[in-house]
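One chain comes next, on its own, written out as structure tokens in the form predicted alone.
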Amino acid sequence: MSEVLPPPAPKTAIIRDCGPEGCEVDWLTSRTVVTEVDDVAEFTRFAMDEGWGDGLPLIPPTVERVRAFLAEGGRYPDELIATLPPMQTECTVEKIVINAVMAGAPPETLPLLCAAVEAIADPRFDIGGLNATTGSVVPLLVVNGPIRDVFDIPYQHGCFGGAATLANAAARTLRLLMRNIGGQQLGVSSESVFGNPGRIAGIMMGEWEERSPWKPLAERRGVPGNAVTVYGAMGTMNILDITSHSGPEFLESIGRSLAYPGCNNFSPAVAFGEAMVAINPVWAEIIGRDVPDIADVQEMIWRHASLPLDAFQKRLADSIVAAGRVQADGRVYLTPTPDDVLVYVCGGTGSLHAHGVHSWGTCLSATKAVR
């Protein structure tokens, strides 16, 4: 009696039964560059010559390091996360990991990195336009949920820059991906006139949810729990207030500070705009006591973040009128609606300051779950 054998596996089947120790099928498919250089300083110079670097030290992404990162990160290397413009290159988990290794990011941040790539690839975010613009825009990441502490993402003192944590390397990884996978190259695919420091190290912080009188930012945007929100940031501005005592006073100070004629949001060439406001926990307690509804907080900032038409030079004012940007009250508002003012709580307990972040103009924030 003959033995009945099972049918052979399809040739397109993907074998996923191996890890960093090796396997019969090599599941790392990126182009391999063979070099004997494993010293960080020497590799950094080598990588800069190859066009992979950002000027900061890079760790050589050897096969062993990439495999070890993948094994601990728990994702398959061939998984396609997104296609990144302007080069329209497929960004797989393997390519994310290679850049994460170079940046020095810890393996446990891989789910966050995958979610961040998904977010910047969301069509509403317009990463293609962000990569090419003359503006200084860079993705800013706000992280919500328990992963803030698991990944040691700063959300207290110095959270916008200066907190010593390995999570900073995850923000840098996103920038390397935009450069090495997306193809953002100054003077070629990017016409940014000035750029900003965030275009090297990235900008990422968490929300201090435990000190916020409102629901977390991501939850208000429909994604509860572990999540990342990506925002097209034109840079950051400090808002100092040493005299206000009530919630409405603080919100007036914040709104008025956000509105200035040269802001991208007021340009008639900009289709829409958002505004991001980070409020320190001391002010948040006072504002939450006096203005408990976050929608009212957004509305009050929005109302004060406006200018009369005569605040603009005549040619600009004429263009604003022609674009239909003047409201019935004769004022020009920073964003189309109060909902476009994104408010969250973070920062130290030294009080005195809020942080304002203007948007570029065609980037709409995107929020994705971190799985």
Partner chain sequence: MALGTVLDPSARRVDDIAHPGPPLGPLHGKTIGFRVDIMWRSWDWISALWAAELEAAGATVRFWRAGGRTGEEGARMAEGLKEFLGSIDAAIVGLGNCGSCTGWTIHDALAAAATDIPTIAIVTQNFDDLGHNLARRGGRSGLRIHVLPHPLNERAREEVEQVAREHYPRMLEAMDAAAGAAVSAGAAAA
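Switching forms now, from the form predicted alone to the form predicted in complex with the partner chain, please provide the structure.
Left out here are the partners and the other molecules; the chain alone remains.
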């Protein structure tokens, strides 16, 4: 049972003296609906009917809950964070908060959520293409800075998925925003053939900066301190190595493993792409000892993440040649330059594995400060 109420009258004056909670001023401008709010299962069914849901339980975004979240989050609800294609719809703080309430995210994650929205809306990231593609790409978030611990963002064991933390609700919020504001709907605006487990509730982790021999990923990308980096991830790929002993050996193992003919990056239809590598802290220590400069680390992975032309089927090889992708050494490289290989440290201390994350294509990673 629900009743749709008319939208509130547009406000002619916004007074900020009273702070984000608004005092007597009604800041909220979203359409309101009267419905069941005590029973999560009942509300979830209602939300699914409205097209708001992701299939998991949703907390009713009551006016009271949204106001409380805003008051704690400390941001004004009418602040425009980004305009998201393809609908060019406005993602305001109010919309972020409503979706965060539904996902169960803690109010203190609001600055992180705003930064993440800024990142996915960066034109470099091509969120419009990512939303529509037949590929299985999903935004993967890497968080740097002290907020990792404040928000309990996983960066050790199982950081790619499985950690029991409220940070998961923040990641889920971004997925809801991509549905509800970005308009990503399977079979309507998204043609993803297989989807991706990360499309359910997102992928978000931190970097284990304290165990990294190199500067934090975001700082290397020009944003020191609290920051979030978004990367278009096609999925994760395990790289097991129980035989290497030195940094160069591990990097060769990682690079060789990343290069396979069916990877999007090798397609002549993809103008360029990136690659991401998560290195466990044990390997990171060994690699950092032998290869202290991160630029050399990237270069060594990049050099090995390449294939000779005869590794491709003839028709594909012909297209690669026609696209001018074969370098002077007769090899085809996964990314245009070593800089396009993103390396960071995370994961458990059990060692043995690296995680490769292939990119979808021309959707380039973006890093934003969390303010």
